[in-house]
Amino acid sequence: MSTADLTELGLAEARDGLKAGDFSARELVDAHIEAMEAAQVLNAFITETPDLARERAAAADKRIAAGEAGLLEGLPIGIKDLFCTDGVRTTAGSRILDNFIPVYESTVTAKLREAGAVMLGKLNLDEFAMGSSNETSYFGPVRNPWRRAGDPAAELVPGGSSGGSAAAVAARLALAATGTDTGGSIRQPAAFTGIVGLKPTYGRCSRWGIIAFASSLDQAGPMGRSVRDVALMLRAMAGFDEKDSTSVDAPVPDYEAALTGDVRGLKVGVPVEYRADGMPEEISALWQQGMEWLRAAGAEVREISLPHTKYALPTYYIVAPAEASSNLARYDGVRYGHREDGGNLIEMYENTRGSGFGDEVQRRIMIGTYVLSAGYYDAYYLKAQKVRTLIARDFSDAFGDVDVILTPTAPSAAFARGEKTDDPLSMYLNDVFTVPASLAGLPGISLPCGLNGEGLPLGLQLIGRAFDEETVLRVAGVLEEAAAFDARPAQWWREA
């Protein structure tokens, strides 16, 4: 099998090929390292670890030969640079952690390593996961591997914050990748790059060792090229962790076994509030097509109401910045990370944070500090928490009547680099369909279901009950088969 053929495999296909002895883990890893080297222009990785990957691939081959293969043995994946990795630089896409090398491993990456997965490197992201376009990284923007059919020279964003993860998977630089999702940072970039991204239930995957943005919202999840691939990844990533007080002690199912292909009798909800004003006709039509596909498969589709949806974005942009302002207070230049000189301690703090944090991070810290300040705490933060409870209750009521909820993932296809950077409100609206499930802590998956008129991928989202990723994946598998999405970006970077 040629190098190019090896990078075209999905995660599950590569697992089966290794098991059958069609190729070695070293050959598989070498093929992806070659692809990474040819795609530097995408800027998907902050830190590449080819030597470490080859070393771990060799060890994987020995375990496979000895009949001791783990769930993901020898499979090359990328890790979002928000997960601490022992001995490997971890930056969160920020200057303030430019040279931070952890001496410990996050629980999720430790689980993946124990399952035999091989880390190719650390993937680019919006700084501290704050962004929807992967343009806020200190290490430069990630380029979307997709281009508009009518304007192939225009650079498009891959979405964010997990834009490096999305670009790497879409461009065949890694079989799969980890992402984190606070308000849509797995699902939205998955939609923009034509891949599958799953945000699990809050508490399903440990947050220990993941650099915090908003602690009541952050959740790790898998990104891959098929529903089966993310099911396989999630099984390795999930599980109770006593080091994380928000981790839930619940059994981890065999998610791959949930892909039965049978959704007969399931009830699919379609929220009337998600029919946003100005929604592009192409997205509305794809949403309608998704309903028809599920009806044809034997599911019942019915309208539901999530009445507090219109308050989700303002609620999120109070709660998340408030938690960010608290979490990022630890970066003071004293114990680790970037430091600037100052005439006294306060000046050193100010200089360090002023140069170490980018504009978007500073904006969110200031918003968060404001809503937590005396005189405004009750008016903003406490009120937002009450509205968050109402949003969660809307979903709870809806799931009394339906099994899953179907919505668009994003209000548009990928947009041009620089198009929204000067308009934060326009940028924040990218998360309008993903934020409600995040506030409620529910599982959500985005999968590619079609192309717009410019040849760019569009995604549909499925939201499920808490800790019912199995049903979400089962319905997603049926939707994936009906959509038969097989488009992929032209590898223009190999010709550049």
Given for the second form:
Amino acid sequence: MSTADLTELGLAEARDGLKAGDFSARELVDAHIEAMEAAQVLNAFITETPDLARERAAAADKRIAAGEAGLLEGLPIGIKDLFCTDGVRTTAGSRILDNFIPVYESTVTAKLREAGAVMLGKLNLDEFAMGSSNETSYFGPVRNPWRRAGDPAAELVPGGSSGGSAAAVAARLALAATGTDTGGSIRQPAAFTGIVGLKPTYGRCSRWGIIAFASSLDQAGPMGRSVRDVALMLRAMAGFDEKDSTSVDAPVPDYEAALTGDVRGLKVGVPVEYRADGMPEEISALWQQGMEWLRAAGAEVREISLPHTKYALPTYYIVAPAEASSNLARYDGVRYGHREDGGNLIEMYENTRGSGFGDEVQRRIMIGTYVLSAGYYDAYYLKAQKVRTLIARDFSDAFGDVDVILTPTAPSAAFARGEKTDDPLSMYLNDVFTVPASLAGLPGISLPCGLNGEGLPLGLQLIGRAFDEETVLRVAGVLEEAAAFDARPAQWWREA
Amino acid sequence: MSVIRGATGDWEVVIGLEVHAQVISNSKLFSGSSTTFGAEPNTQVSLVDAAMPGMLPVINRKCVEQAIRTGLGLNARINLYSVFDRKNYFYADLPQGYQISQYKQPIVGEGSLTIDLPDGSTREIGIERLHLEQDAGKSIHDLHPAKTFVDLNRSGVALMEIVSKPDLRSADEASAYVTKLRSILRYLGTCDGNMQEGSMRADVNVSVRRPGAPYGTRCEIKNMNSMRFIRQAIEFEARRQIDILEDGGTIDQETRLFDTKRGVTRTMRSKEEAHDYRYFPDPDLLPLELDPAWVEEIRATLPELPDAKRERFIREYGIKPYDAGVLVSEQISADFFEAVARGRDGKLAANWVMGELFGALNKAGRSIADSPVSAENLGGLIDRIADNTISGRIAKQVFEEMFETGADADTIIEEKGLRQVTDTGAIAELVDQVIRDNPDKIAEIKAGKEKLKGWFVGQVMKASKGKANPQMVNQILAEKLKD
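Now show the form predicted in complex with its partner chain, given that the preceding structure was the form predicted on its own.
Full assembly next; the chain just shown is listed first.
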């Protein structure tokens, strides 16, 4: 098999090939390092670790030869630069951490390493995961590997915040990648880049060692090129961790085994409130198509109501910044990271944080500080928490009638860079379909189901009951087969 | 009622205390770091304590148990559901940029304790609440002319903030409250009460009012770590407020610091400068839900507390209330006393423990914990007094030797030959000798100078080197003089 061919494999296929001895982990990893190095123009990685990857690949080959292969032994993946990695710079896409090298490994990446996965490097993201376009990274924007058919010059965003992860997987620089999702940060970029991204139930994956954005919402999840690949990744990532009090002590099933292809008799809900005004016709049509595919596979599709949906976005943009304003207080220049001295302590704080954080992060810290302030707490934060409870109740009511919910992932396909940066509100609207499930802590997956008129991928989202990732994956597998999405971006970045 | 006389009439001072008590536990409230005092700076700091990116707090069960134990010891309601909140503010020794504390839903609700006042009376003081929170690190400003050093060893150590109701009415009462609270915490083993090391500190809220009037505006005096300073600060602050009010002024609600050198309080920050702490529930921690069975288990292991012990000592050993109060103030002295008193004369035991032993310890600068005289040996000494082996006077001599050498009473009595002479013949011989040597004095007695009998007793005791049983001397002398 040629080097180029090896990057064509999916995660599960590569696993099977290694097992069969068709190629070595070293060859597989080298092929991806080559692809990574040839794709600098995408700016998907903040830190590349090819030497470390080769070293770990060699070790993986030894374990494979010794019959001690882990679940993901020798498989090259990318890690979002929000996961702390022992001895490898971890920046959160921020200047304030541009020199930060952790001495510890996040639980999720430690589990992936234990399973044998080989890290290629640290993937670009919106600063502190705050963004929907990967334009807020201190290390520059990520380019979407996809281009508009009629307008190849327009540089498109890959979505965010896991934009580097999405671009790397879509461009076949990595077999799969980790992402994190707070309000849609896995699902929306997956939709924008034609890949699969799963946000697990809140508490399914440990948050220990993941740089916090909004603690009650943040959740790590897998991004890959097939439903099977994310099922495989999730199995290695998930599990209870006593170091994270909000992680849940529940057994981790074999998610791949859940892909039975059988959805007969399953009830699929379609929320009427998601028929947003101004939704592009192509997206409505794709959604309709999704329903029909599932009906054809023997599922029953019915309308449901999630009445508090319209409050989800404002609720999210109170809760998430509130938590962020407090979570980011530790970046003060005192102990680690960027520091800019001043005449006294307060000045040092102001200089450090003023120059260390970008505009969007500062905007959210200010919003969060405001909504928690004396006199505003009840009107904003407390009210938002109450609405959040109502939104969660909408879902639990709905799940009395249906087993899974089908929606579009995002209200548009990938947009061009700079198109929304001057208007935070229209940027925030990108999360309109993903945020409700985040607030309810429910698992959601986005998978590519078609192209729009400009040849850009569009995704559909499935939302499931808490800790029922299996049903979500099973239905996604059926949709994936029906959609038979095989479009892929041309490798223009190799010429660049 | 204790009142302060002002130029325009009487005033009453109203005091409430917030005591921060460091929890006795091997590790910190939300991390596994050690809590030992006095370690090299920044050697007891985990990734969580230093607030490294991505680190998460995990509650320490032991600290929760200690808070429950303290709540039970203060007769307080244990809240089976409580919530940890973040108190947000920036400071160099606060690595997270917030302190994890409990705001609206603390682990312990209302309770009470009884204070003992110098005049022997008691008062019940209400406890408003007790909550768990993290301590901050320590900023050290005097090691470098321009820089501040930060030691994070203390960062994240568990504190109990115990808030009293505004029930205290004088510096004496406040002092008695801290004394009693400290004693209870030490009995419970939940805080070592060491104010010098900072394991117990108090914020003191002071206001004044005309007797019976509504509460006045209060000022909070921060971070007091000595009983003496607490008293001084209250007295100064009450007088300061009275002077302002009597001059027609008003009190500004503010936070003040006590200047220990000058003995005055001064403004730290005014109400306008007060922090907006932006409390909100910590999303990294689930609400704390307690199993009522666990609370009962803890209740079953509570020790006898000072008040109950004091009552029992008065009842069982017949000692004076004041003495009982002194003995129970520390568990170790109460235990010592009880080991001495059990099966013996309680009053005698109390006299020996509080008189000779405490006196000697005090003089030697030692504590009861390292007393050279064990309870067993002191008991043995009292036994030898009771069975007339030695007199009370000789006993003091034996005690001194005991304090020097740690030996037991019998050994000392034997070695020094201090056994009391109770042999009638031997005593009679001594009496005869003294009578023979002093015919003139005998004549005087016979002439009616009865007082001289005492002089004769003294001479006989002297001749016996103090070992003769004084009662027997009296008896035999009386008989001889009748002849």
